[in-house]
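One chain comes next, on its own, written as structure tokens: the form predicted alone.
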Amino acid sequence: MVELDPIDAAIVRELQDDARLANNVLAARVGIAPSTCHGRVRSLFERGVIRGAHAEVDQASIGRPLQAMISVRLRPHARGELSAFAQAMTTLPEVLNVYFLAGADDFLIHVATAGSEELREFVLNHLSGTRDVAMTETSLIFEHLRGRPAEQGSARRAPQG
């Protein structure tokens, strides 16, 4: 774990509320001169605090409204492909996400696509219908609700009520 002084933390936390605020915007919301902000935000890149910056994309609006998380569990025989299987996920278009597991499933992969039948075909071609892979289990996402990181050096509180 990276430390951050309170200048970071609070460099940080601005950048995941909104990624596009311009530099001298973000100086001024943590108290510091724009060059000293611009250079405390490469160094957050260099030491990989902050990975990217992306743009959340409306996937209905580029048709491709039917989201669903795939649990993927490998055969025996393909365990010393994890490293590869997962790669091989992320080249493909209707992949947002995959994600390694602990636990009976090896993988939980986030896709969208255009709607059941397209959904049906990646899962066929993709996954349960080669030979590395034991077992899927699909659900529909109804609605994806984007939570607010933690703190540094502290757990999310349950809201009080």
The other form holds:
2 protein chains.
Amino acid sequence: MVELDPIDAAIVRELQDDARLANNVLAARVGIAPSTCHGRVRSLFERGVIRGAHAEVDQASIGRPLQAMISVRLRPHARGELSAFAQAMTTLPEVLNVYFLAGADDFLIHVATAGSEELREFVLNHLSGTRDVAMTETSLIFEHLRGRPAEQGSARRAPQG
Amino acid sequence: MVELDPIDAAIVRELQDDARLANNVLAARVGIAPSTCHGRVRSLFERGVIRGAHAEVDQASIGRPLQAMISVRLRPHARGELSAFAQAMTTLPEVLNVYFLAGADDFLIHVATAGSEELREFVLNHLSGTRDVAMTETSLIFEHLRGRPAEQGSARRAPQG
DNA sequence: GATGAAATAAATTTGTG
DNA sequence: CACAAATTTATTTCATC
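With the form predicted alone already on screen, would you show the form predicted in complex with another copy of the chain?
Once more the chain from above appears, this time first in line as the rest of the complex follows.
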């Protein structure tokens, strides 16, 4: 755990919103010099506060309009390989997120597929049809909203060039 | 839906992995000139294929080590406001993701909190304790893995400066 | 569309308070 | 730590293929 001063917090918030924000614009927005800002951003990455930056892709526009959340429970014998199983899941192109759970189900798999047939095949080929999986439950996702980083009173948006 | 040629697909894949990749490095990685690459990236944003870029923040390091997934079902009278309800959720600082579901539950809320007491308070104050919510079910998250964009045979990594 | 070269702009390093 | 100035590097435009 790291102590973040208000400026670091503001930087994190801005980069959560737009990871491609130019350093000089970011600096102006949080009220420090570009060189100072650059050092702080680097430090945030080095300290592991910011783990990476990822483009948010519209899945429908790349041919995967159907999203689903699949609850998975493994058979008792496979519990030891739970981590390896989930890791393998992340390499499948349909998989967007894997959440390891405490509780009745072992994990949730968030997927995007081309259609219902492809979803069915995904579940069958990688989950319910395999010997490690005891049970699955699939829920279609209508919409996915990101939590927006909390607005703080001070910082104000600059118009985009 | 948009047709992506293999180069666009490679660009999307690279930016999904690292949205802050410099344009000249990205260009080299996908095998085209920087000026061409720049135009393609802009086009991907303009066509809505890439919706944005977001820093991935280590929640534990900013004081929220406990993550949970909360299933929520609204009371029948509140179903009409489902969208507004979920939208309001996204503005709470604990909320990372909201998934609208088809099925028994109305949505899943992915949250990060400072501890179990704060999680309990979140559920009570914003969900189970409000008149719109019929039922909640909270599962702790042990770990969250991102799906990695599929490796394609062709493109090869350049070493980082 | 894709490109290389030129012009512009930004990132990054360095030295100083 | 923060900064401004200097340097290196990248972005962006544009004429050409």
